[in-house]
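We begin with a single chain expressed as structure tokens, specifically the form predicted alone.
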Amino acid sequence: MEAIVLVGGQGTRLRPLTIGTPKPMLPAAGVPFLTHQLARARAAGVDHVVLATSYRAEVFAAHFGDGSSLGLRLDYVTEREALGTGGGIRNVADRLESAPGDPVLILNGDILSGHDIVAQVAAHRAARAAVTLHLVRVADARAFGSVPTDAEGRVTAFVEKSPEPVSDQVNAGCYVFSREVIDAIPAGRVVSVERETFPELLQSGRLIVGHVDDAYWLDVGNPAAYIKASADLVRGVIASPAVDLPGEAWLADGTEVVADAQVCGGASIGPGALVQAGARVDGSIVMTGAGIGADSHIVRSVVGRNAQIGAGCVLVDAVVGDGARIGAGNELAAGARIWPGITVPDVAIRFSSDI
């Protein structure tokens, strides 16, 4: 089976982390986030994946190469201008090898999901559907478009965000398309599958099936969600074929954690990082080469590559960009984002939003 993974977005909600790194390549539980999706696809029977890239496209090929280390064949297609979800899918169609009626798995590159892909593909085949969508139920659907289904699981509509949603079911970002549906998407222009492709299929009488699966699901689109995803992978809240890590923390080879420092809550510490005496890193991501000063507390935060946190600092729900320097005694709280290369003097700030 073949798959397309959409990884072209710029990840603006995750800045400054994505200034130099595409969102799917940010580390989660010790490997690029995309690795977890590729490993899950492989476990579901996928052997050929086309990565639909755009922003910093070269980073993907440099890391994954031909895909053989994951048991896959990887192809790369770079989108030169934004084409939307449907346009991005259509843009890679000539790299597919499937027959017209074959299923093609399509994944959004910023979703962490534990749902049963094999069952979704089986439901697609059994129904002979044009498209089968993974749907999840949410407590409050007002922030999402709703996808109502009938008693047989057939999608009946795609409803825009509303203060009074018609359903608690929302699109979870994993699709199975029959190959001929991909080929029928208009080429060379912006196309939204949610606003154009799917409604047109319904209007023409084609069958779209909703596969409801309430397993773990997370849209990894902002810093809080990204941090949670990594911690949940480390602690085994969601399993990934890419890693076997359940525990309180993941420490890379070459990491130094001084004996009385504490690393817990699903925290991950990258290669060459140093956590000094008395420090506590809880549910956070400390990237390659970063330093955490003595007696500092880092909680649900990200410390970027080669960034340095001085002694006695407190970071809670904060993001520190690559190469930044935070002097001793500073406190950063919810929403604080320090941009790459910034230097903050000792005891200069207490609860900042953006520097």
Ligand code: GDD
The other form holds:
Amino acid sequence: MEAIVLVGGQGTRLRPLTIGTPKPMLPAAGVPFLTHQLARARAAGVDHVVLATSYRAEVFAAHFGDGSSLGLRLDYVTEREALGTGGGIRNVADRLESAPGDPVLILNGDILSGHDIVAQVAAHRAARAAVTLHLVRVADARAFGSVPTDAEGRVTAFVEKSPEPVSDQVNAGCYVFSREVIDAIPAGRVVSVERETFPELLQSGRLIVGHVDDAYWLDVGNPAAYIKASADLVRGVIASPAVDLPGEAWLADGTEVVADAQVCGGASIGPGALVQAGARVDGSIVMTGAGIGADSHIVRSVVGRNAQIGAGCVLVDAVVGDGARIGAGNELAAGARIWPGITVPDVAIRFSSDI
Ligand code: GDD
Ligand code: MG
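One more: the block was the form predicted alone; return the form predicted in complex with the ligand.
Below is the entire complex, every chain and molecule, led by the chain shown above.
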């Protein structure tokens, strides 16, 4: 089976981490996030993947090459200007080898999901659907495509990001398209599958099936979700064929964690990073070449490539961009984001809960 992965978004909500790195290439449990999706697709029987790229396209091929290390054949197609989700799918059509009627798997490139892809494809075939959507239930559907279904599981509407969602079932970002439906998307212009293709298919009476599933599911669109995804992968809360052994922490070869430092809660420490004495890194992502000073506490945070955190700092739910230097004794909390290359002097930022 073939798959298309949409990886052209700008990852705006993950800035500054996505200034230099596209969202699917951010490390999660030690490998680019996309690796987990590709490995899951492979395990579900996919052998050929086309990556629909736009933003920072060159980074993908430089890492994954021809895909053979993952047992896949990988193709890359780059949009000169972003074509949206539907435009991106249509733009790769000439790379597909599937015949009309064959199922093609399509994935948003920022979803961590434990759902059964094989069962979704089987449901698609059994219903002879035009499209089959993976759906999950959420408490607040406003940030998603809300997708009601009838008693037979047929999708009755698709309403993208509405203040008044029409269902608590949402589009989970994993589709099976019948090949000819891809070819019918208009070429050469911006198209949104969510706002245009799905509503139009429904209007013209085509069958869209909803495959509801309550397995692990996370849209890795903001720092909190990204940090959780990585920690869950490290600890095996969500299994990935790309993670060897689940545990409390993932340490790259060549990292140095001084004996009485503590690395826990699904934290990951990238190649060449250094965690000094008395420091605690809990549920956080410390990237390549970064340094954590003595006695610092890093909780549910990201420390970017080559960033340096001084001694005695506290970071909770914070993001420090690549190459930034945080002086000793600083406290960063509650969504703080430090831009790449910035230097924060010693004891310049404190976080107080009692004002
Ligand atoms: N090639 C290409 N070109 N890819 C794109 C483009 C583009 O112009 N725009 C976005 N993408 C990719 C992103 O990289 C991402 O992998 C995927 O399409 C979805 O874009 P997001 O920006 O992450 O959308 P979202 O999270 O706000 O909403 C989407 O996902 C939700 C589930 O997580 C929608 O599909 C919602 O309906 C859905 O509920
Ligand atoms: Mg998303």
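Residue numbers count along the first chain shown, from 1. Everything quoted here is computed from the prediction, not taken from an experiment. What we label the rigid core is the largest C-alpha set whose atoms superpose within 1.5 Å from one form to the other.
Once the cores line up, the CA of I238 ends up less than 2 angstroms apart between the two forms. Relative to the superposed core, R73 undergoes a Cα shift smaller than 2 Å between the two forms. Annotation for R142: C-alpha shift of 2 angstroms or more between the two forms, rigid core superposed.
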